[in-house]
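Just the one chain here, the form predicted alone, laid out as structure tokens.
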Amino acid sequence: MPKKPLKILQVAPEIAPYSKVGGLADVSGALTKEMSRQGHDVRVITPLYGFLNPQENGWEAEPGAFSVHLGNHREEFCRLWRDTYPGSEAQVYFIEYGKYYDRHEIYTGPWGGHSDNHERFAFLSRAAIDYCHSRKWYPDVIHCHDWTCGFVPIYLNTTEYNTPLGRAATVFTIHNLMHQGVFGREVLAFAGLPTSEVFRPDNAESMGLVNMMKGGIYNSTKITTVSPNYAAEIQGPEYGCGLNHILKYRAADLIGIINGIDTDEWNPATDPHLPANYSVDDLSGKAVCKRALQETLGLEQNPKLPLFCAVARLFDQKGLDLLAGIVPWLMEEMKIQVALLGAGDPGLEQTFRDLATRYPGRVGTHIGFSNPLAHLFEAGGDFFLMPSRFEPCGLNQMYSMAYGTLPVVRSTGGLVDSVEQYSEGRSRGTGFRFEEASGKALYYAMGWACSTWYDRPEDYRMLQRNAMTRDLSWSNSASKYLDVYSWAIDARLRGMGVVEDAKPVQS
């Protein structure tokens, strides 16, 4: 743990509650708040997307133009907006540059990935560097989130190495190794990075292209990912997405830290989105939430039927096609209800609509996304389904446990680290895990959960209590990140020949 407050810069393509596609936004937001609450000087650099309105939100415009220095002596001027992160003293700086960010999608457009994503996120990395120089504020550590920030560590090891910023350590977090940011080599010239040093197999080059994720992994002082089990998985060929050899090479610097959840946002005792609040000592409000969810989805309002819920993006990773394939079998063999909230693959969306029509009162579907409805799903369900083919960490299983909705999950990634397997006859467990990514395995896991509901109600209540009393907050995870920051600072300074005791960089 650091002996005095650190200066921490977070560079993130999304940060809740401002912008969000997935768990990355939750992590960057929760870490920002928690580190600030612990007394550290935390600042964030993130884009100002088209759906954000700084004037309407009352954010402050930083005086004067802010310049970003790109390759070929090119200088682009943009504007910075500043807001204080809710519930903290951390400062969030939004880059207003309409050419790249004045859109309503973060990564993709209506027909797939934005064709200029290489420039958009190279620009984000360079803007983070130039922010530090323009303010003469030099952080002790820069925390980079996923491939979109992969050029930041490369800058610090090349063009910035001999500047005041060069002493800053970098921590690079892999949120999902599947998305790597692979582009043509021209992105290096655009970013102003030395091609001869960077376009190499032992740096960012990959099969004749530039891999921003690979560059971030090679050049960062320390690497983290969002669960210990995922850190082990990605060092093998099945989950390594072609980078397993590099991650194995850097295994000594790769640390898996399970995410926490924002207990201000996700707390059934105070959640404003619920028709009734409840706690582990008084679950009467949960029954009210279940009835409200059943009514919302047109399900039979029967408290005795176990309700299995799922909230997810409908694409291959999440495994909801496995659920769709066994619904007829479930409806025939088990007395249960199934509810889905999600959107994504059009074919899978239609399949779930058809299932709701085929099994009225027993299958409910809401295609799309609604944050209030997501909270109601967590509170109103009895079980929560996550049959993921892979899951670096996952947050919904932790939300579910906090709300007394027992998770039924596949044993992969962070689902292994966060969900303790139910052990019949022993007062242990917080949910149900299964191994094989198949409809058959999911069916039997749901059958196990269903039999527990009907045949061992005292075990179900015990599992609920175990889940709801588990500490799922960010405090433990933040403490581990602080350890990583300290290790990274020490390693960076010693690697540069600075033998003092890893003292934070002074501006």
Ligand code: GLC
Contents of the next structure:
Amino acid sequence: MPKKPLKILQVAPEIAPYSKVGGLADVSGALTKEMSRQGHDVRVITPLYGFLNPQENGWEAEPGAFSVHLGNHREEFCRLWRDTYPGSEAQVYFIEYGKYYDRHEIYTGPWGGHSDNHERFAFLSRAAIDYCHSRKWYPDVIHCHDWTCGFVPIYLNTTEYNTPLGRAATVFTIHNLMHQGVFGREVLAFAGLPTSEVFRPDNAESMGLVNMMKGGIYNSTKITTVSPNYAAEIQGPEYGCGLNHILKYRAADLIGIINGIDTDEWNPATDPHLPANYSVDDLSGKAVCKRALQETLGLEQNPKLPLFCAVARLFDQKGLDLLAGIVPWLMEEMKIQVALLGAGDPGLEQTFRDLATRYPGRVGTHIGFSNPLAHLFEAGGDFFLMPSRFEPCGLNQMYSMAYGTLPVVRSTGGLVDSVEQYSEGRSRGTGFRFEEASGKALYYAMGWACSTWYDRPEDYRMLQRNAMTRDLSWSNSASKYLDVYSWAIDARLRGMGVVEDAKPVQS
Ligand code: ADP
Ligand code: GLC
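In place of the form predicted alone, the structure of the form predicted together with alpha-D-glucopyranose (GLC) is requested.
Below is the entire complex, every chain and molecule, led by the chain shown above.
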């Protein structure tokens, strides 16, 4: 842990509660709050998307123009808005630049990824650099999240190396290796990065293109990913998405830290989105939530039927096509209900709508993105399904455990690190895990969960108690990030030969 308060800059394409597509937003938000509460000077750079309204929210406009310096001496003027992150003293700076960010979708439009994503996120990285120079505020560490921030560590090792910002260490967190940000080489000139140095196989070049994720991994002082198991998995070909060799090469600097959950947001005892609150010692409110969820989705309001829920982006990663494929079989063989909240692949959205029509009262579907409903699903379900093909960490299984909704998950990535397998006959476990990414394996795991509900209710209660009393808060993981920040700062300064500034690290 560092001995003195650190200056930490987070560069985040999404940050809850302001902007969110998935768990990255929850993590960047929770880390910002946690680090600030521990006394560090935390600032965040993030885009002002079209759905954010600074005036309405009473955010401060920073005085004076702020400019972003791109390649070919191009200078773009933006406005910066500032808000204090709720529940902390961290400062969040929103870059207002309509051409790139005044949109309602963060990464994708109706026809797939925005066609100018390379410029949009190179711009975000450059804006982070220019923010520091313009304020003469030089962080000890810059924390970057996924490919969208991949150029920050490259700037630090090239054009910024000999500036006061060059001393900053970079920590690059891989939330999802599947999305890498691969673009034509012109993006380097656009960003003002030296092509001769960066467009090389031992840097950001990959198969004749620029790979922003690879560049971030190659150039960062330390790399983290969101669970120890995923850190091991991505060093092999099955989960390495073509970057396993570079991850193996950097293995000594790659650390897996499991995500935590923001217990201000996700706590059944205080959750304002629920019709009734509850805790491990009094679960009566959970029954009220179940009834409300059943009612919302048009399911039979029967407390005795086990309700299996899922909340997810509907993409291949999440394996919900496996669930869709076995619903008829489940409906025939098991007395259960199934509920889904999700959006994404239009074909899969339609499949789930059709299943709800085909099995009225037993299958409920809500297509769309709704945070209040996500909370109700976590609380109202009896089991929570995550048949993911891969899962770097996963937050929903942890939310569901906190809410006493037992996870049924595939043994992959962070699901292995966070869900302890039910061990029949012993008071162990917090959920049900299965190995193979197949409908059949999911079916049998759900059968096991279902038989526990009906035949071993005392075991169901025991698992529920175990799950609800686990410490899933950020405090453990935040202190691991602080260790990584210290190691990174030390390594950066030593690497630059500034040994006298390197603070001794206590871990
Ligand atoms: P990922 O980041 O891969 O989507 P995580 O489990 O880490 O997976 O995080 C997903 C986050 O997004 C959770 O907070 C979850 O509640 C939320 N989420 C996903 N889909 C929806 C949806 N349709 N409506 C509301 N929240 C959703
Ligand atoms: C990614 C991963 C998910 C992880 C989240 C936050 O979106 O898919 O597993 O929990 O990032 O780190």
